[in-house]
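Starting off, we have a lone chain in the form predicted alone, written out as structure tokens.
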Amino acid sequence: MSAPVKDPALRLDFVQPGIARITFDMPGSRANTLNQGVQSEFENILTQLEATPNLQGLIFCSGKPGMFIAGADLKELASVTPPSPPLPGGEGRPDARALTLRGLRFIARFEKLPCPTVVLIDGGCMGGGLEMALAFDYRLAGTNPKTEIGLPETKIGLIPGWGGTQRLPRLIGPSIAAEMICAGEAAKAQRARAIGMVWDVVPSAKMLDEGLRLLAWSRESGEWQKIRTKKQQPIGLSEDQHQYTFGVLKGQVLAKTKGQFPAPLAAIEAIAKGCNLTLEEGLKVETDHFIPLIGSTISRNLIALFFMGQRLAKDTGVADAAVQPKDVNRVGVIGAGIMGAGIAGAMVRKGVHATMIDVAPELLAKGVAAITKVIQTRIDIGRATQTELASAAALLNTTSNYGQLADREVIIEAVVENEGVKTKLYRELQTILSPDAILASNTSTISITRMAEAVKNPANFAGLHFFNPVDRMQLVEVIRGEKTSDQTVATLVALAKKAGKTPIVVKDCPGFLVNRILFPYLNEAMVLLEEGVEPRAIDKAASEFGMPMGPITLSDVVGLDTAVYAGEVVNRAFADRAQETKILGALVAAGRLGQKSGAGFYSYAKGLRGADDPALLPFLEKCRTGKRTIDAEEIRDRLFLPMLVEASLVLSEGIVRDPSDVDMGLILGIGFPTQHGGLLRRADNVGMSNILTLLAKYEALGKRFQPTPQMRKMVASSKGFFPA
């Protein structure tokens, strides 16, 4: 046994009488992670255990409320060194096999205790704390509310490695084990109870005595015995049965990922082949499948977007600590169109008083029709009760008076995308606001410093865009202009919070952050639209890529109008980088607007999937400068490395504060693809001296293929966007 822990995380005490209680309570932190130096506690507690006479029971619990375990340390996880190929720098890391095996070992021992045993959960139990939990005899999940359980291993590139995708099959069955694992979903107390994870739901005050009448139950009946002698034998599908089952699970995951994440499909062939196997080999299948995943550049991109989730999820949206937000409980929303409605459901769901108002009385009808819809939706696949339709009714007040804005903390304007409409508005609005109110704009082109200038505190005012569709899209990015006061920014991104998105602050600048760089790739696949590439073979190159569509259907979905209007502010701003073309303004001309209008590159006339037009060739065969033949790699280096040198100047100028917001922002905003870890992280994992290689093959086609003085001071420094 080694030496006492200065500061345990584990405490060791006698209930009663032969029952051993182990709480983790991790000292200094909000979460119990399963970290080297907690295991070798468990050991120890473990080596205590297995000498002590005439132990009747264990009960393992929690000291923190509403927290089990978190899971495994990913910082730790990340700093593992994969068996082969090493990383460069690996020597004297940790080596994956080795840990692995050392958390297999000590969690079998918990099963080979001479005594009952049971988990007390009240709170969230995820990933390795599940993976614990499974290996003791009883679950007893608490009401607490914030009581999760599950396996999210996919979600950072992994699979359970501690016997999670070998003991939950067993537990309920392989086919809903697979796909919660797949999925890295979570349950709910009742809903886990339903499928069998745990073995009841108990009041958390009253979570120690069940666990102690439970153990006693089972200590009597020798119901404990029976469960591990079962948890050891193979779960025994027939063939037609585990064809079956994994064929369709298999079918299932290759449609949701088309195959570029491997996390997911190595689980279920984890759980196929382990199935069928005692525990003990099925535990070494789980193991080799586990291993190769380990320090894969998928895994640690997803392992860095987590830690990137978790810096926006602290950051206050200004440097200075001592910047305080204002408390915001009433906010009005100006506008009841789709950006307007969707900005004040957000509001209302989550609990802050809204009052939407708009000129006209029908489209109010239309905008409270608009939210009421998104909730109810929500409450028929079970995210949402009657009981908080009713709330956000509630909270929602609509209006034509102006004058009801009085009293309002936040007024957000979300009217048309009209520089002078908006700057009326904004002049006819200073005899109505509080003094102290903070006026937003949820504009995605026009300036906030320009416009800042038709209100009377420039430092109230600033950008707070949200991304259509308002209910499902993450991203808001904080626009702060020239006179925009810290205090501001920080209320704005504490509000967007407490909306339930993630907001990035972003200084002014044409198409702010995520239009800016989305810019060029849209601006790109004309180009290459006019030098006779095919609409799909562009889509496909995007969606090969991981891209949720193309930039031809994204164009057709945002509006044809849209893009050529958004594009002109962005295209000027930029002209030396934006290639002129033809074929956007000749579609518009021609009423073909996108998905809106019926037609646009593809035609909807038969429903939201744009289908093949040939009524699109005669404008092609106008606008077309050529008729190469251009190969997949070549679409996908255009439409991608002018990003990436649009996002390195974005960084040079300051206008986001950090990497993180460019790769964060992009992936909440557009959809870029998380297994590529963000823009900026792809081109470290690629290599900058690499990605100069390629552009050179494209430079001659102008200043949006040549490399910023950042990136070519990364390549003379050998340095990347991140740290190592």
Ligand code: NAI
Given for the second form:
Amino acid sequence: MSAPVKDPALRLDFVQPGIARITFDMPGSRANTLNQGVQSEFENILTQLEATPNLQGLIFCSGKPGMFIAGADLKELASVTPPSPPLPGGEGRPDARALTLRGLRFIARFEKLPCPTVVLIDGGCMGGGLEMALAFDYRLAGTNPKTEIGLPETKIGLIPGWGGTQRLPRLIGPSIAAEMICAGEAAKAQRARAIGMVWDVVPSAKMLDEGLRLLAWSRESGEWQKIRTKKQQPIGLSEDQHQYTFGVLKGQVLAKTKGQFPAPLAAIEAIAKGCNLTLEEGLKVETDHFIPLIGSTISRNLIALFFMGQRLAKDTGVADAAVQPKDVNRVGVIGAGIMGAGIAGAMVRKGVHATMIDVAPELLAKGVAAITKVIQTRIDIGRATQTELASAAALLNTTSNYGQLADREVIIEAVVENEGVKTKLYRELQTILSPDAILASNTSTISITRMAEAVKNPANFAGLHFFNPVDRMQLVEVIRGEKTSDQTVATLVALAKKAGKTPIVVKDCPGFLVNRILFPYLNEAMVLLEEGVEPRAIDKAASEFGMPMGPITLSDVVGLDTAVYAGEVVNRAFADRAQETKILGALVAAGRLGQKSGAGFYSYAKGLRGADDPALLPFLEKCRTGKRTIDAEEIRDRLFLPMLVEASLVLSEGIVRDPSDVDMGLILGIGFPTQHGGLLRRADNVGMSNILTLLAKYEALGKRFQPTPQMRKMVASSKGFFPA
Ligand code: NAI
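Counterpart to the form predicted alone, namely the form predicted in complex with this ligand:
Once more the chain from above appears, this time first in line as the rest of the complex follows.
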């Protein structure tokens, strides 16, 4: 037997004669995760149990309230993966295989213990945690609301590799299991029972008693042996069932992922091939599908994304750890339009009292109706309840009387995008607001530093830029003006999180973070159009790269008038890199404003999906400077390289504090494809010297294709945006 571990995560004791209990409680951590050290401890305990005479039962539980097992230790997983994309059968694979087999082996040993076994799951039970639990004869879920059970591996570009693709289908059926694994979604306790993932749901405080009762009953009845025998056998789907089940699933996954994410498809393959084999053979199939995904570029990108999300979740928004955000419970929202109503709705849904103001009662009524509609839609799809609607309604009040803002801790202004209107309003508010209230503007284009001149205390003034539609867009840019205080920034960051959003702190500059980097992309799309490329070809190149829609469609959706207006702000500020084009102005002048007016680049006469429109041709012909055929690769490079140059400048100017702010901002703000890990991480993957070679190809087109000093330095020092 190996030497005792210093700070053990596992404890073995006997709760009754012959009834062993393993308690998992990782020292110094809020979560239990599965790493190599913990596996060694499991192996030691298993050896002990295997040598215990007259073992009557085994209970496995967590020592942490509301937390069972969070899954594999992702830091360790990321470090065992090879540093460069692995070649088939190449470098790094043997390690990954050895590691996988080790996990499979120790988990299978639970299935061979000579007594019934039960897991008590009270809290999150994810990934490897569930895969372990599946090797037990019984699972009991606790009533703790944090109890959630699932296999989220596909979300990090992997499949469950410790038996999840084989044992879960045997337990709940291949179809539901595959759906859960492909979506990476977890089930709450009651649903877990309904689909047969757990034996029962019992009060958290009574789990041990219930576990003991279950063990005694199973020992008497011998049921545990039947469970084990059945689990080892093939599920036995008929050929028709097999073809139908997996054909439909594959179609659904392809429709959702457009074939850009290999993990869900690999999971379906592993389940499909394994379900008519014995468990042992099935596990081999799983391993064969699992290994190639470990260390793949997509998986590494998705794991990095997970860590970027964690960083933002912990980020207070300021460097000074002594700054404490104020807990905000009462906000005022001025403007009940698209954005104001969205923001007030987000606040009341999360328990923050909101007073919404507009100039006329009918506008307020429209705002309230919009808020109600969002919650009602969620009720219709089973994501909210009538009670939530009632409590949100109770937290919302509307008025035209600014006096009612006197007790508000934060006031968010979302009136029309007009600097004069906004600053006049701020001046009027100065005598009404409490002296320490924070005033924040939802402006998308106006300088926060300049507007701060209209308020008495610019330290308490900032931008709070929500994205449209507020109920679906997670990103909020917290814009720091020159005089905005740390306290204000930290409080707005905390408030945005309270409203369920992901805030990113951005220094005031034209376009802030997301629009500043988006506009070079939209601008280049217009340049390409005028050089002779067809709108569809541009959209296709962007979609194939993974963007949710191409830049031409995006312009139509945003509204061409808005694109012209916001584009001017950014393009004027960065005139050396912007390229003047005529097409947008010409379309707007003709009343073609995009989706909202029925036509823009495409026609929307027959619905929200844009159709090719012959009426566009005369506009294009008038604005075109050429009729060059440009291939998809050049279109893609031309769209994304100017974004990268701008992003590098944003970083160099200290507009954001970390490269992951850029990547997360673009992922959450414009749907930049997660499989690439983000704009900057993709550049790191491609390699900066390769990027410079690409830029050199387009150098003649202008400064937007000129490498920044930061990029040149990276090549010289062989560094990337992120540490290796
Ligand atoms: P909107 O036109 O839908 O709503 C503005 C509302 O403000 C109107 O109901 C208007 O009656 C009201 N209003 C005007 N002056 C007022 C005053 N003095 N007191 C009270 N209410 C007043 O505009 P939207 O789209 O909601 O935009 C609001 C702000 O949000 C603008 O600054 C805009 O740039 C920004 N924004 C807009 C986004 C969008 O996609 N619509 C996205 C992000 C920011």
